[in-house]
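Presented below, as structure tokens, is a lone chain in the form predicted alone.
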Amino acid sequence: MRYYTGVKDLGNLQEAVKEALEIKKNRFAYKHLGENKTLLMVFFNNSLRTRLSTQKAGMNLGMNTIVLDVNQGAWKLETERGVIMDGDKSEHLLEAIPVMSQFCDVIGIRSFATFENKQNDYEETIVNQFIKYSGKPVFSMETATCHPLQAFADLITIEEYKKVKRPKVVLTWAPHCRALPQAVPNSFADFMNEADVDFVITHPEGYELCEKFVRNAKVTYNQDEALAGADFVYAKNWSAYRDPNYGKIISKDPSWTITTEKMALTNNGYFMHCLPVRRGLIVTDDVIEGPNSLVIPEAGNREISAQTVIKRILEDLQ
């Protein structure tokens, strides 16, 4: 595997999950793959779990790791072609990328949606420039429209905790005070559509996700109906995708917050969230702190999803 930006890059998803669970049993079994190899992690945006888990994954594989915070530890980078660079951006990404690539073997990219131009966001301009100009394997640590390391970790977690062969998994919108990208729900839908689960998406009208990711999932505007009998409840806010409201908040309806009463509708279901989470908006304290909350083991599996992806990339470099 040379690039990782979505579920299709993993090939057989069942085999990928099996491989991940084997890696989890012995995280240092493949240290030889990364010997004398360097992982460069480039962050255009803030991170906690992604930074820690991906760096740890690289170290587990014997790699040297370099972390670059573009907005704090480097020159501000211009990403658009054909501009006169007379503003506050001193270096163009098209020079920066080949310079970065000289100092590493594998590159991870984290770059969020700007909400300034829907087409540019959904064309994944930044990560695709790295793929085109770096000459090195590139993987997504969350981009404008996708977070495939998170979704892979989510699937690993579901596989570990499921009580029935084909669980009902619900992705539910929840209110938030800020406009958030669709990357996490997009990738979660991308993975669940390929997994052996009964997948349902629920959200208020106007919060429909891109059809590319929704595919054949059942979609309902009735949250209670969606939650009925659910084995896993994945709560996440996202801003509007459809024009003319792209990137905007069109509802803060508090009735969509996940509460004990909402979870009572489920099949003693587990609560999931990618973190960070706004308590009282997305979920109440009693749910996220309850015995059916998986947010901590789910976060821990970020190391495993990243390690599986990087391992496959390193194997391709051998």
Ligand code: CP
Second form
Amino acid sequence: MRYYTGVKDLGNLQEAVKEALEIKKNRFAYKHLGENKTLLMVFFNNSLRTRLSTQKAGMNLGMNTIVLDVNQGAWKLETERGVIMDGDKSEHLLEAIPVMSQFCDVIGIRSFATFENKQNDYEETIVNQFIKYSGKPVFSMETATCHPLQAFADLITIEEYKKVKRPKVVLTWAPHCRALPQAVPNSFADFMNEADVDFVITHPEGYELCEKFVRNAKVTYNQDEALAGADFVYAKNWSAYRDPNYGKIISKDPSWTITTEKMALTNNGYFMHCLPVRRGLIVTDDVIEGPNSLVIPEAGNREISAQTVIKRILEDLQ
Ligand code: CP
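Mind giving me the form predicted together with phosphoric acid mono(formamide)ester (CP), seeing as the form predicted alone was just shown?
The complete assembly is shown below, putting the previous chain first.
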């Protein structure tokens, strides 16, 4: 594997999950792969899980790891080409990328949607510039429109906890006070559409996701109907995708919060969320603290999804 930006890069998904579960049994079995190799993790945005889990994954594989927080201590970066740089941005990404690549063998990128221009966000300008100009293997640690390490960890978690061969998995929108990207639901939908699950998406009218990710998933505006008989409930907020509301909040309807009453509609279903989560908006304390909440093991599996991806990248570098 040279690049990891979406489910397609994993090839056979069942085999990828099997490999991940094998890695989980012995995280240090491939320590030789990363000897004298350096992982550079570049963060344009905040992170807790991705930072810790990906760094741990690199260390499990014997790598040296460098974390660069672009907004703290580095020069402020210009990302647009053709601009006169007379503002507060001292360095252009087009020099910064090849400089960064002098000091590493593999690069992970975290960058969020700007919501300023839907086309730019969905063209994934930043990660694609790293792919084009670094000359190194590059993987997404969440970019403008996708979070494939999260979705891979989510699928691993579903595989570990499922009680039936083909579980019903529901992705439900839930209210939030800030406009959030569509990256997590996009990638979750992308993975679930490839997995052996009965996949349903539910959200209020106006929160339709990009067709490229929804594909043939069942979509309903009736959350209760979607939750009926669900084995897994994946709650997430996202801002509107469709024009003219791209990146905007168009509803904060509290009746979409995941409560004990909502979970009672499910098949004793598990609750999932990528974290960080706003309690009282997305989910109630009772649900997230309850016995069917998978948020902590789900976060733990971020180490495994990252390690599987970096292992494959290192194998191709040998
Ligand atoms: N789920 C996730 O990516 O968390 P962080 O933003 O804390 O990395």
